[in-house]
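We begin with a single chain expressed as structure tokens, specifically the form predicted on its own.
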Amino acid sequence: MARYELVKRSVALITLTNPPVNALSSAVRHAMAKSMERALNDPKVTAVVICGENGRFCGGADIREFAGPLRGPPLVPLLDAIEAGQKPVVAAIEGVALGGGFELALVCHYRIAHFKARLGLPEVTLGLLPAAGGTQRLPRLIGIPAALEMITTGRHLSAQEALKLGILDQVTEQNTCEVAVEFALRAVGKPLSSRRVSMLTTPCTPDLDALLEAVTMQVKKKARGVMAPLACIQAVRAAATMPYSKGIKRESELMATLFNSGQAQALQYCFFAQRTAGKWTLPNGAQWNNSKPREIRSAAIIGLGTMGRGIVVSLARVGISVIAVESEKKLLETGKQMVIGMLERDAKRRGVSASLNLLKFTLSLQDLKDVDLVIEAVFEDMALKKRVFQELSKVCRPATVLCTNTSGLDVDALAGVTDRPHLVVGMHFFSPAHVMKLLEVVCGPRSSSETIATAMSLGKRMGKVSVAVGNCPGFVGNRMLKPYLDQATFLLEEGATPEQVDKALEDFGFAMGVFRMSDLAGLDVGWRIRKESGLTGPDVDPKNPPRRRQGRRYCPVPDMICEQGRFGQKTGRGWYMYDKPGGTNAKPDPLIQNLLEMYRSRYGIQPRNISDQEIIERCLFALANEGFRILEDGIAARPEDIDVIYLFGYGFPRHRGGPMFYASMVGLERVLQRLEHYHQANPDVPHLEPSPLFKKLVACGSPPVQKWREHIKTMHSHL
């Protein structure tokens, strides 16, 4: 796990060998300790170089070991021994030096990095802090402000930025290990006291308390309710105000409070769930690792609205030739200019050239005859989409993969109008498509495993978190969203206000509550869907009770708001009022409060006080309950997939783990009791009735979320 060799007659080269990222597992730590002891005690050795195998220095701790007792030598004494050694130690950094790997580099007396290397302390994203001296050494090396920013965000640095900050001694485009060996030979005999970072004095920061308070306020605003960044600030304060020996003790104490916390468990679950989601399996046994995707060199996008433009940008910036199609010349020209502007801004931000040579804009579908893949992104109308797919069947070569960007329509119905249903798949992007990370890959019953593999692979290439889901109305994300939205509007009927519901959800950790989110998305979108579903509009029988539709409770308040032309931010009025159309500063609107009071009075509803706890329980337990139904129906393969969809597509707070993990953390038995309570009070709301799978899991002793799949037995999976 650590290879030892003598090079240049006197340099001990220690190579970490634990693929894929040379994580600091128990075995690696043990081998490192033996190798360092050997090097420091060998009189022939004058210097040491530490590197990683296969072009990767070290990706940090082996997170899988967090679940059990610590085995092997602890990391902190090992790092202290490296730093205290009397022979110069040089870190040769290639690929990544992250977390414990970065802390390993910090204890080396010199640091040389390849120009493409990335460095950082991402522990905060796992609910932890850098607990091998990172919070104590880094401020001593680069100062409090820069260290605070790195440690509280977990941001990765480029080698160039790390050099500028003073973390690195040299950046090279040559063989990093060879450069480090030559550097180590030149360092022999030079004093090491000034190179031991723990012995440095933390650079004095004027108004330290004011700086720490400002960063604390910033963190509380950005990472609402998250513990780890605040603990990081306390640890950095110790680096500024205590000697190293006391600071490292404080770091350890703070780590102990985080290590077994629910937030750390949730964030580490998220880490593994994201990787699990890419490992899809079909009922026929076809799997991600034995279904070879097609290579996609060229693609076409039909429709240059908001979604289509974002997809074009996502494809072009990863080197795929794109033909963009619109139906009218004016729409084509507008879309073209916006796409070019988006690509130029993106390229400037990333410091690269814009890929404009990969783009072609056209009004004719005939230009698509040779592309490898087409993504349809026209208006969400089934008849229109069917016409497009019929045309594509005539124009495209027989091997072209046909994808639809629908957010909830029947993918198999679209496949049915083509001459190649096995090559049809859904690719549900989230807006804005060039920013949002989630991609739902919707598997129709006739989609081949090769087609699904191609869509999943393309999503990964575009930097998306791709999740394979089954074909049903709304798929996973939007299907679950409906009971969540319904509960929020029912709470308004019963006495809550939009701002009260939103505040409870935002205090829980959402960046935006349900009503602010609806205003941002546009209230007319949901209104159109309700009209198409026969829930509202002129075709609805006026004799039916206004608060019941299709045999269940219905809240017409959102329809009443839309009828007044209040569509959200774009009109300057929605659930909130804004300074102007397109404004983002949401303010409570007295007219909404008046509307709710009149509505309750008309239907004899006596408003009551509603607690934040009830808001959270009704919205989020209903959300999770629908997730259990989705697992029953085989629309998602595992609860991790559902959680990943909600983390990356719907802003579920990461430190809560996702709706399914959150239910398991609250306790399935407790969630079941509360759902039964709310369903008893609202018997005409079917989505509050606990699902059979939910009841079965409780009856089986509420196993951990990773074990739920063993209890899911579906006769007809849609995956």
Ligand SMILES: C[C@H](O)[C@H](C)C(=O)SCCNC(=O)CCNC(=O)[C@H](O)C(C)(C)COP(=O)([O-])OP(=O)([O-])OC[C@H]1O[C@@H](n2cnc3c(N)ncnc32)[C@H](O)[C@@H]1OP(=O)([O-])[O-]
Second form
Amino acid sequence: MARYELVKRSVALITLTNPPVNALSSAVRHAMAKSMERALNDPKVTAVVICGENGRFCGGADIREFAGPLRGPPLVPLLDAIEAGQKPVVAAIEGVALGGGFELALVCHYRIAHFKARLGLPEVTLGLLPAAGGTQRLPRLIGIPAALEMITTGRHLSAQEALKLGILDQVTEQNTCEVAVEFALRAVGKPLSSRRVSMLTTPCTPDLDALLEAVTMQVKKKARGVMAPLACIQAVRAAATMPYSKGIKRESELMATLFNSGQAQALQYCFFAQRTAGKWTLPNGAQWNNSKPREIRSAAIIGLGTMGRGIVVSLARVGISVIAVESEKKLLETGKQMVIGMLERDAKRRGVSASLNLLKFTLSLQDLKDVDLVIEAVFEDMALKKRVFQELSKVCRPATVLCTNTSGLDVDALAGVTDRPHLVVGMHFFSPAHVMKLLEVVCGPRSSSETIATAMSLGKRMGKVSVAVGNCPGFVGNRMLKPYLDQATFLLEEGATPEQVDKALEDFGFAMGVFRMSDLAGLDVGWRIRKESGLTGPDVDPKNPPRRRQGRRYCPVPDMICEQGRFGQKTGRGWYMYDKPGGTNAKPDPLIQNLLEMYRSRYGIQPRNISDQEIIERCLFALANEGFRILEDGIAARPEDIDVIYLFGYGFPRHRGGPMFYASMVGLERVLQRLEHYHQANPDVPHLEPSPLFKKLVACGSPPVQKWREHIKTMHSHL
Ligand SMILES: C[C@H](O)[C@H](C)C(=O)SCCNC(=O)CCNC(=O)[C@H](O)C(C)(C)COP(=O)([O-])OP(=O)([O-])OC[C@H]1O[C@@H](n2cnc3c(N)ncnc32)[C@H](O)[C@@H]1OP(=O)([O-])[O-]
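With the form predicted on its own in hand, show me what the form predicted in complex with this ligand looks like.
Now the complete complex, all chains and molecules, led by this one.
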């Protein structure tokens, strides 16, 4: 869909009309081809301007069309025809020019952009490469190094940066279309040969091989096992070593190696899953687009520990005034200095002024009587949190929304001690809260849809990827983490080492293996939770800790190393040893090796060789199985929500799609068969027993992950 108009009597204005982002669907490509043909053949037309409806130029190819057979006119010849045309074509770029939209602009003879526009080739983030000439034209326009950086990162450029790089001819604050029409009229009659980018010679790059080698190393280090960035480098190499006609063929050859790959499917699934996650629904029919959030102008944070400080920064930097509360003067002063330092560093990084004027620090809850919303971030102790909520309930005006940052305690129990359970909701941030994108919005059974809408929209405003989840111990993320961690420690008992388990998970694509991640988070956190849940404690014989607790298999090794004060990075020793407390460089610790050998011989465990495949299967299949239980329990509404939580909160590799998508890619039948195998070998490990929903999906022929919802909605929801 494209609209054709003649303006200023001789300029053909072609407007892409495919809301919301004017993606180049087959219908749009068809209409563009028709419109261009008409403009090029109409003698009245002296120039052409291409723009997009609704203040957006073009968001690229229609990603939804990738799942099926491609129809309609192919993009490359369509773009080549625009570039080869004998009339000047001007791109009027507003909003975004991304992917195929950016490649469309590259074939126009001139590019005008609005000062707020963003431009880029993000195909690599979808497991692809720019396949409509982008890898051949961009290097010719701006040189290999700059083009390589844009194409291998997929980052969006501001209009100012694009102008500086020579991508744009003009940036305007006026109506971009009108400016483009005037520009087009002035361009009539000027030679076009030098404006056809594909005809340009790629600027020479000294030491090209060294540059490509260096970027390849960088990409391999940063994106372990990810195919697309490496293919992008090969395509850009062609721009430096081949004429356009050959380079464009090389580009499509490389695209063919990516297009149907599992990684591309996983990354495109992540793209849509992230957008789906924000669309929450409640059993009572309330949902994201019919529940009005309250406006939050002022907020308060109770507790200036690690989490509290990060949340204050995340609120203040989006312009919300914040009152920070601590219980003691010393803690308040320390917290204050740290928050101010974090905000100033953050503002410097973003090139803006730090909004220190939005902050107030106090020891008195009385100062919170007029705030719109409060987030409690005190020590993870239910009795303490209940006291805080009782106090807040007395102090805050009746409409104030009360949130808790608990990472797994009962949100409804806190709601129960207030005069406004409908205004209580969990906002579970991830550490460091001003960096991690994930926010679990925990809906208690009495949380009103307006309260949930308020927390979800505040999360979006803070730049978070917010996912609505139900209220149960550990919610979604931490609840699933337990079987994953348990399997990892069971593997140590049976013969593996922390290094081996972590290497298998990092080769799989995790930025950090489970034991290095636990050392970063602090082993004392898990130890305290195990004590509170009665799994360990002073009544356990430290000399002979039982390996069965509460009727199931239990690995006491994590308790044993905590009893030695090994809490991870913060103490310089954990599953690994570090140069000093707070050190981050993990080195294998022979003491852990000794401890495991002594432990196995004490319990008569014959260590065995464990394959990396078994490590991956036991850790990730147990994770996914708990995900199925969570869907059964209605704690998460759909698998996409679980995957988004693991992608943005637990470092699950994006090119694997998330634990649920990964299970569907491996094949549910295979995963079920392997889980049943491991459960048979470990009958005292309940979380290895396949969940009923899992078995049901396999019985229904293992539908693709996007179709699981049909099978889930029959079950009860806790959302
Ligand atoms: C040949 C060529 O070389 C290759 C091969 C390609 O070109 S590959 C394609 C390359 N293009 C991209 O990677 C750009 C992808 N899009 C974005 O980065 C963002 O969307 C945005 C443009 C910056 C707007 O962000 P937003 O926050 O304002 O809104 P939104 O919520 O994200 O998006 C609003 C709605 O539009 C949908 N949408 C966005 N871009 C789309 C696209 N390219 N195709 C299909 N749907 C798209 C999205 O799913 C959502 O739908 P729904 O949820 O409402 O049903």
